[in-house]
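Just one chain is shown here, as structure tokens, and it is the form predicted on its own.
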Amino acid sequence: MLKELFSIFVPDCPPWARELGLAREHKAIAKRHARVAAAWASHLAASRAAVMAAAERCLKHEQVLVIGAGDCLDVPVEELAAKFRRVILADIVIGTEARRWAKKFPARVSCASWDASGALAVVAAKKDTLVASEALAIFKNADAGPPPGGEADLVVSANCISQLGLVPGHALPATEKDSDLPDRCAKAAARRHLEWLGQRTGVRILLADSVRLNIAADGRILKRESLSERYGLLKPDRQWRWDLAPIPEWSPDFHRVHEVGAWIFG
């Protein structure tokens, strides 16, 4: 009984995912959402609406794959389950909410522990001895392989592309001497993920940060960083703002705001 109760609150993931800080990051996201849920509401609603817009483009509605499902905050699971015969919620860390959706719709919704970068098991096994060039080569050349469950009519990359290499990069001892390494790992993993998405046969939607902003309390933009340009992405089909961390969540001096894009292919 205690084991069952414990499993409800503990995310399911491989041991190496904990070594790379991914379970900790999953919990941090859930805690931040609990603190600033009102600030996130419009972003999550816009994400879910974009996913359903992409679903309307599908000629068949057999299967949808959601990459980076997490706790499904930005995923319209119930609507997808009503439209598709099978919904696969994929992530390295399978959270409580994803498992609850699978339990609620056991015939249609399932969870898959899966690494969209294809690199992390190798990175974790070698992390203590990896130098920067080796880590980057692993991310650049990794192959995530076939999608869990096979090719899908709709593939959703749900606000995870910028994180695929970033969090693991911070877990590498090599970062102590090379503070830019996590960002370079993030860029390499993101570009490889885009290549992987381009090989899919169904409709694909990419939800991703396009711009990161630090905004002062008086509205002045203190810092602006474009992410979509570094990944080689054109103008998104949809775009909106995400009040990721209002003052003082990230800093007492500025709000952290992301401009989020939705790119629909196919």
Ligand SMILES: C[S@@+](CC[C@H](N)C(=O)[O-])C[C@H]1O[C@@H](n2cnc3c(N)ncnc32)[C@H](O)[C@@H]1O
The other form holds:
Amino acid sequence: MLKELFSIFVPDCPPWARELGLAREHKAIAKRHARVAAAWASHLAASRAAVMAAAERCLKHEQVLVIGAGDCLDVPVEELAAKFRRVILADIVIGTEARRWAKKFPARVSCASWDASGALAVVAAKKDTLVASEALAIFKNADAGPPPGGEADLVVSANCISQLGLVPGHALPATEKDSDLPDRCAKAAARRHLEWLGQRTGVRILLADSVRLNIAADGRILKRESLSERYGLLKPDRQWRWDLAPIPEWSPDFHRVHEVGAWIFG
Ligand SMILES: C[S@@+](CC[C@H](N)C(=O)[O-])C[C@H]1O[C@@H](n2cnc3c(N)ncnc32)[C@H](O)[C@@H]1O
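Please give the other form, namely the form predicted in complex with this ligand, since only the form predicted on its own has been shown so far.
Zooming out: every chain and molecule, the one shown earlier first.
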């Protein structure tokens, strides 16, 4: 009884993904949002608006797949459920918010536990002995397989592309001697995800950080890192700023700000 009650609040996550830090990261995102909700509000609204703009391009409205749905902060679940017959909220961690949406709209919304990188089970199984080149080869060659629920009329990649290799990369013992390894895993997994998206038949929208900035309290840009260049992405269809971690959330010396892009294909 107590176990069942507890399970309502515990995210559903395969043990191998938990071992790679995915459940912990899910909780960290929820906690950060709770602390700085006001700073995130315009980014979340812009993300939801971009998803609905992509939905307008769909000729059919049978199914939408959301990848990296998480707590659906940036996903307009209710609007999608009004427009599409089926909404699949896919993530490797299924939390209470996604389950709540499925319960609210049981005929239309469902959750799917799914690894969008296709690499996590293998990486977790070999984690302790993996050297950098092997880890990178797994992310580069992994196959996520067919989309959960089959091909969708709309595929939403919801602000998860930069996480796919980064979070597991940080869990690798090999990273202790090679601090750049998580970033290289992130690049390999992101490029693989883009290839996978390119094979889909419906309209696709990629929501992703395109630039990461550290900005001092007086407005000076201390660091600028372009992820879209690293992933080989062209100019996004829409772009806005996300005040991800205002001072002192991440550092007492700088605000962490992301430029977020929405790329709509198909
Ligand atoms: C920055 S959060 C996205 C936030 C989410 N869209 C929301 O609105 O709450 C990244 C999400 O990607 C998910 N994720 C990370 N790696 C994944 C993988 N390999 N397969 C599926 N989902 C993954 C995380 O669990 C997390 O929910």
